[in-house]
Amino acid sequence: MTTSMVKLENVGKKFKDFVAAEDINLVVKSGEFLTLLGPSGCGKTTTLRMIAGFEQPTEGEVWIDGQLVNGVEPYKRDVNTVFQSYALFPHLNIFDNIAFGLRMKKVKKDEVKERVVNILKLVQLEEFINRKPNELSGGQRQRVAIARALVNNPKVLLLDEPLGALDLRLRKQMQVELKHLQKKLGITFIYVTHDQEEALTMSDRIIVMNEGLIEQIGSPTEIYERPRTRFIADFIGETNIFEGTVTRKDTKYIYVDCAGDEIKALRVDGDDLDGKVYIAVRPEKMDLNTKITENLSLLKCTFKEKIYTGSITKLVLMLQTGQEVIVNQTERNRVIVEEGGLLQMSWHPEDSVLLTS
């Protein structure tokens, strides 16, 4: 049975009159890759720092491996933190940088050497053992920072935007390497990022935060496919959000008047909404349609422009209300359209997500 490694109960943090985090309740499973995701200032880094011990909660309790750690100094917690800035000692070579923490703990010399060499092999940097940090690339320095944290065999590794300083190609490469490393070691990772794609790529579960609160906890698929709020639907990836009014309901669908057209959405988990609602639909779930089909949701629109991005072409369409909508096309479903041409966008009701706020 999977045990909890980190638990936060009703945790909050205030800085004078500013509430950085409020009523945070979460359980991180042993061996899990959990990501705290949200925009700048949402409370994700503050939450991570409370787990690390760099900040003390104003209220609530922080537990690590079954032990209450409120008031416990960071160096006495069985966690290590990796920062975006690497925080390597420039005057020490790679071996000494990684060995520093072990030496502070008075680990025997032979064991220090063995553990440092083994961790360097794990992060594929053994040939750089005698180099200084300024002789390495950004990705290599980040691997050294991760190795320095892992060599102490922490129960939890905390990572605060560790890939933010890397270029796009290297960041994507490091995402894959980090995920493979975490699976191989089985260590609990708690990862902070504002990058939605990064969170979706790497995580077992994602916690979406906004204005100091947790808005949703779920798997990457749940967060992307079934967002609970407009904020999440809009923040995670690209989405179209339509405002409308519920006109009728049956056992399977809710029907909504939107810009004079009636569209429908699948009722999920007993949805019984009335009045004004919002419907979120991902651009890749939508298509262009010239024939009315009963099992699709349809909206009249006008073609405005197209944007070629390589693997997909983004069509910018405009509703009668003036709202712009994006539809993603691939070679398989590409439709030739002309500027100003009247069209119908369509999607399956099962791909609609009903939102009230």
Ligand SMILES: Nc1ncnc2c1ncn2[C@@H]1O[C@H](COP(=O)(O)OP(=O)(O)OP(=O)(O)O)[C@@H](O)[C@H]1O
Given for the second form:
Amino acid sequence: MTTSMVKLENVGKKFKDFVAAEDINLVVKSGEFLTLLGPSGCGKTTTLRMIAGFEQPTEGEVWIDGQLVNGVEPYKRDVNTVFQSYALFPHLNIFDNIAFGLRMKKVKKDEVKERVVNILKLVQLEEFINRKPNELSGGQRQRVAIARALVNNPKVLLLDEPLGALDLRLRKQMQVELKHLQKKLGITFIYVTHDQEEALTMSDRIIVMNEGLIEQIGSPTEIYERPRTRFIADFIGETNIFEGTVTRKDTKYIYVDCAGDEIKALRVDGDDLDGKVYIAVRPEKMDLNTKITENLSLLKCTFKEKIYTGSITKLVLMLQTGQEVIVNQTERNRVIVEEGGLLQMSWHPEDSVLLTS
Ligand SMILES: Nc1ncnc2c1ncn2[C@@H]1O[C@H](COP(=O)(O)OP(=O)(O)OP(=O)(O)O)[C@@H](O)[C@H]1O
Ligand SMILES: [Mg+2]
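Return the structure block for the form predicted in complex with the ligand; the form predicted alone was the one displayed.
Shown next: the complete complex, the earlier chain at its head.
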């Protein structure tokens, strides 16, 4: 058994002079749920299509289950793809839609029936077996599309924004269902989305792409808690980014002057940063004080406004440089803000994330 189910080595794709993907190196483990995440146009679909075989790389090697598959036709690869547009056959009922691929492969009639019924049970659509696609809701249609791919027992399922057409509530429900299904079947999933919350919810690991390049690979926690670059810190969740100048370093921390105040951040592996650097801090990690506490990073600020968003209220604060900073409201800092005047925002140095670019 190989533990690496899909491997891309130095893969690149050019459309004429335009570089859609460059120097992509990744290993997807067997049974893993891996997500390609990034803004529109960053090369997610292109990368997925090279794994599926719909697109040939202009550079590098694609491996599936220990086999080099460059030049191998899509239908000869042990992968199935689920697209955003479900592409179901409108004139066929659900049973026949799902059975289609198996019949093409000349699977015996009894086996077709058994496999289709089993997969319909799995996606909880048995009762709709005789309906046509236009007699189903969007979420149900999407489940048919997923069932149609799964019925072939692929080693790898590729999913390109499969929940994109669904409303928020249904999307959240399907995220959980899909994740359970993947765990239960143990199939390797490579999932594409531009929705960071979706990626954080579902994935074992996330690959963040930007302009055709991989910016970071990590677990959802690593990506959220320890973004490596300004692009990622900004793209994933809400964050405050402080610019400053390195003043000194010790074995554990780097000290950064930020408009006369000092910020302390944990050092990162191999950081040789000097001069101007950027530090990211999440709004939920920050607090407000009226007096100085030891061993915290502190920045002077004034209160500007409150933004009510339902589950949380955000406080907009202004640094002396004019930069706005968001801190989540808590019971404690609510009182402090009402007092007004000059405040200090504070946080633990462990929550300062040093960005490498
Ligand atoms: N066949 C093609 N010919 C020329 N350029 C292409 C082709 N396919 C994709 N591109 C370009 O490559 C870049 C990456 O496209 P891709 O579809 O991979 O983006 P994406 O990350 O999937 O974006 P989205 O989130 O909008 O789906 C885009 O700038 C796109 O215009
Ligand atoms: Mg795409």
